[in-house]
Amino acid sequence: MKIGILMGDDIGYEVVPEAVKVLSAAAKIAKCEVEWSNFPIGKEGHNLHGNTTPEVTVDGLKAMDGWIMGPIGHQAYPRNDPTWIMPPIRKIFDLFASIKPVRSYNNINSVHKKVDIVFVREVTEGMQSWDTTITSDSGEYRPNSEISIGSRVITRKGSNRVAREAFKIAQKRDRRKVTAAHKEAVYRLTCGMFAEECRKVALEFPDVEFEEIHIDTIAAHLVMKPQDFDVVVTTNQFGDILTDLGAGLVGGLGLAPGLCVGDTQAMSQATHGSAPDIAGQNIANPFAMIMSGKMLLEWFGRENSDPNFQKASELIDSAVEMVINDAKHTTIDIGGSSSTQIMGNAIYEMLEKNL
């Protein structure tokens, strides 16, 4: 397997080679074949070659099966100048689908006990992506100064691929469950559309129950009881809302991880953004970037029926949750006295004793 490293911004420094190091020896125990690949992205691709997403980064990624990105510090980057923008690697290789699965751990103060859900949100339309609109540049405009308008962009393509990938993970998973989140009683031909499309799919997976829940419930209901739910797909802006939804019932940002697939590649990439405030002070929590990383040898392992990759998953699992469970080497934002490398090698220590 290529990946490719891309550090970020700010803690993404701290956290990144962390995520590297439990990585680099899971593959070593489970017996992956894996090779690694530095490129510039943020900051350092702007200091290096002028642009925040350099073309060299772009051209290098095309070669790679999968890469981890660390957190981008955009909103520190200089207004109105194309060279400092949110670098748009999901949208540079379709990666259409964000999966961000949230878990309670019994040594973490957290709203809700026994939660396991993996989260699946369509990313390359709706609300929040505006390549498919023909209004304006940004998905949004102003006909006079008292009216502004927003649209709103929903494929069959789009809704049938995201949810052929909730599927997919539902089937590895104990509970075999796909919800599907959407408000098709009011937003008859987007929602409806998404909606007639799960169904679809759901179709050709008569292994995984399936059922759909309007956005205003299932809020309601995870704050409840989240334990009823095991995969939720649903769109791009309800996905962006649930998903933090959903780290908040568990622990907060520093606990969710994150991966982006397309049909070829993948990103691993944590939900907290570059936390600047805390930036060289090595307190960040790498929890959600190693977990981001292992996410991403289990696309691999499942995608390319690769039983050692997935080995490699779950050694990370089992290790992440012994160091977390012990609570002595876990950082202050989940209740430790640790710092980022104490936690990381605590990590890599436990895994190098399966080794």
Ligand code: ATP
Given for the second form:
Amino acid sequence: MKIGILMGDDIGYEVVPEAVKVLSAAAKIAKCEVEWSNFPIGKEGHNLHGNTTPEVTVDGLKAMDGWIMGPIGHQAYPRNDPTWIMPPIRKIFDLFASIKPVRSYNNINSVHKKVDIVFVREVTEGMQSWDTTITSDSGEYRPNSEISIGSRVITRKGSNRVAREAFKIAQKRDRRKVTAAHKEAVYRLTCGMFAEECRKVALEFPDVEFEEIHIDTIAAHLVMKPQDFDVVVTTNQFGDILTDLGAGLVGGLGLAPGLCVGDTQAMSQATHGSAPDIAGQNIANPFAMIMSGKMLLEWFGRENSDPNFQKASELIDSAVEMVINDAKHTTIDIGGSSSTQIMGNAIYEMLEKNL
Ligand code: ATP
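What about the form predicted in complex with adenosine-5'-triphosphate (ATP), after the form predicted on its own?
So here's everything in the complex, that chain up top.
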């Protein structure tokens, strides 16, 4: 497997190396062949090549099976300078589904226990369709100084493929249930098309239970009884909000991993941002980045029917769980007092011990 490493900005320099350390160890133990390559992105890309998304990086990633990308500190980038505007990498590579699992751990303080949900969010269209021919790069436009208009693009293709991804994931889980979250009663054409495609795909997966729920209803339901959900599929903007809500349910952003998948490539990217407020202090939780990397190995194993990659991902899962349950080497955000590196090392050592 060819894996790219992109540090991102700020805490990316602290959490990405921990992920690479843990992934390399698991891959070695499970006898997976992995070739690693580094690519500059964000501020590093700008320093080296005058652009936050250098051509050399985009070209290099084309040859990768997948990559681990740290968070991008775009909020601090200079405005109105095209060399600092960063189109989402997922858009360039058509990585259309963002998969975000949230899971509660007994030892970690959380609003709820026994939560085990996978959110599947469409990430190439919706309100962030980036059609710059008619709108600004945020998908919005301002016809005069008093009015601003946001647009939303929903396609059959986009809805169908993200629904299919959700059903494929549900089929491999114990509960085998997909919930499609939308607001068809109001947005009859956009949410309507998304719902129609979900229903069509559901017919192809008779072994997976399917239900639909309005986006406002699921917001309340998730806060009150998240245990009712297994796999939740939704459109871009709704998913952006629900996935942060999901992270909040189980203990915070440091615990929320993610993987963006396309037809042939995938990208590990944690839900959290670059957290400039804690960057350089060695206190960021590496869990989300490590588990995002684990998802990449699992995805590759599934796509290529390679049990060694599946094994590597299971090894990481159990090492992480042991370190969390043991609670001696966890970071401050989840109630511990260890540094980023100490938590990463503890997971690495647990892997070696399991061997
Ligand atoms: P963006 O818009 O790029 O998503 P943001 O400002 O919404 O960024 P984050 O950068 O994710 O949000 O930070 C939100 C809060 O969560 C901050 O207080 C940050 O320190 C904290 N945080 C984020 N990631 C982690 C982590 N891995 N470990 C500990 N705390 C974190």
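Under this definition, the rigid core comprises the largest set of C-alpha atoms superposing within 1.5 Å between the forms. Numbering follows the first chain given and starts at 1. Small disclaimer: the values here were computed from a predicted structure and weren't measured.
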(message) Superposing on the rigid core, is the Cα displacement of Ser145 between these two forms 2 Å or more?
(response) yes
